[in-house]
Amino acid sequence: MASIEETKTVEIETGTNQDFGDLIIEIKDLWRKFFENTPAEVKALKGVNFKVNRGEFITIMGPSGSGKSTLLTILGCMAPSTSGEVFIDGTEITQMPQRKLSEVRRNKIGFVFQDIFLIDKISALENVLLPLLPYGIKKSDRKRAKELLKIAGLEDRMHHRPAELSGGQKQRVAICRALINDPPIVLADEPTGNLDSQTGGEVLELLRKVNKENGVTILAVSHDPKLAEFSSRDVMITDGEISRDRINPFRS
């Protein structure tokens, strides 16, 4: 039988009192192992507790191999868990079937990688709208995605491709692909970590904006400090388990 192991959690470092709204994320006793019950036996995640409120910008730091990446992938239902429980906008998602892990993705999840996937052969518009494509792109659809890009202050860029931009303006129109389908909650692992500091600051601009004016909940995995004071809370992961939970006070 498997030992029961001790859950670790962290009293959040605040000198004020949040009120973010409602929960649209919580984990209960998170556990993920690689090569489980060999020598070789690797513990990404520890007993992990967290919650996130309805319309908060959280950092996740942490050196690599600490286990913050993992932590995204479960997020963001791209990979299981070994034990413990995820509820996304009330939901439980652990047990969930491949089938509903999808529409999980679909309806409640945007995307933002370091490396940001663009098709090289169809315009940024285009872009926008890939992840439609399966479900059929509505007239009301490529007007949502002009708004993105215009947000995003593309608006002249929308139909050149790729290959025309510079780092930042593909980046950018990699977090207006990740808003299209308006999902409650955006997953970033390294935005601007292929940016230099000047674009990778248009980047967490963009990021801010979307979170303060359109209440989407972000969760972002960065080494980059900077990404820090653009957040209102920042979590710091240790060797697989919580070593800080801190409001960012200028941002709360």
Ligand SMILES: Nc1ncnc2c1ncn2[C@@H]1O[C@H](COP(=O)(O)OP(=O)(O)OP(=O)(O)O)[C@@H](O)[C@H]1O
Given for the second form:
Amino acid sequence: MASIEETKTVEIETGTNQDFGDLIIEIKDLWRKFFENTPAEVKALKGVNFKVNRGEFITIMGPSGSGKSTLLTILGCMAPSTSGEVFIDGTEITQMPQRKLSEVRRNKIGFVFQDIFLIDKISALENVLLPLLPYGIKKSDRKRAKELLKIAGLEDRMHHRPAELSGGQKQRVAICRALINDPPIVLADEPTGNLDSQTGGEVLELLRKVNKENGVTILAVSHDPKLAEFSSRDVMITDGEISRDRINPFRS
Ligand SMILES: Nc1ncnc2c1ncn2[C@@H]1O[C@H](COP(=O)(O)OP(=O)(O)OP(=O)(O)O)[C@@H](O)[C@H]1O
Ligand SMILES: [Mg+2]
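Having gone through the form predicted on its own, I am curious about the other one (the form predicted together with the ligand); can you provide its structure?
Full complex below, order starting with the chain above.
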């Protein structure tokens, strides 16, 4: 008898690595080794091939230590790879000098962490504006930050400091901060990992909203079954390799 899981989703035999003509991420034979050529060598990613079309909402699952965060940090231009190619919106990033890499990151990627990393001394609004600080904050930026906080249901909390917010509210501020540059891609590493299921639900709802309404492509590492319901595709990473990749035709 098919398990509940199997009845809810469909395995795509030819791979969900389908190219619908609008690829936003393409990964070719990506390897990441730590302590390379030493007795302690760890192969965190072992020849990953992966394609993401614009507008997808992908949940990444897998056991602890399987390479999920390693993959996300490489995609987020925050960590190097050992070999292979990574294209972000058409641009190959693995050979890029640091300065150009920061540019790709600034223009293309919003990153949401499990540990929320808000600055305690400043308001929610100022936290959202933080990534723009090096470039000077314009009036239009403040307007956009306020709009984002409104979308996140935090209109009446924007002048509060993180300590005065709930866990779910803080994580929603962090998502607004990830969206302030209007990135086409949001990478989220266990965005609800430290939250209870209700506050986690508020965070997932916000991710769903920006995916559906703004067409932001989302890759989220999560074990939350709710996220699997929201997402258009789920991918399992086991021991540095993609062991399952399937679309979710019952997406809610
Ligand atoms: N900076 C590092 N130095 C050495 N080894 C590392 C480093 N980062 C990760 N690793 C190793 O690479 C492998 C993959 O780690 P990664 O953090 O990507 O796993 P993960 O799937 O995100 O796990 P978790 O679910 O626990 O967060 C692990 O064996 C880990 O020990
Ligand atoms: Mg991890």
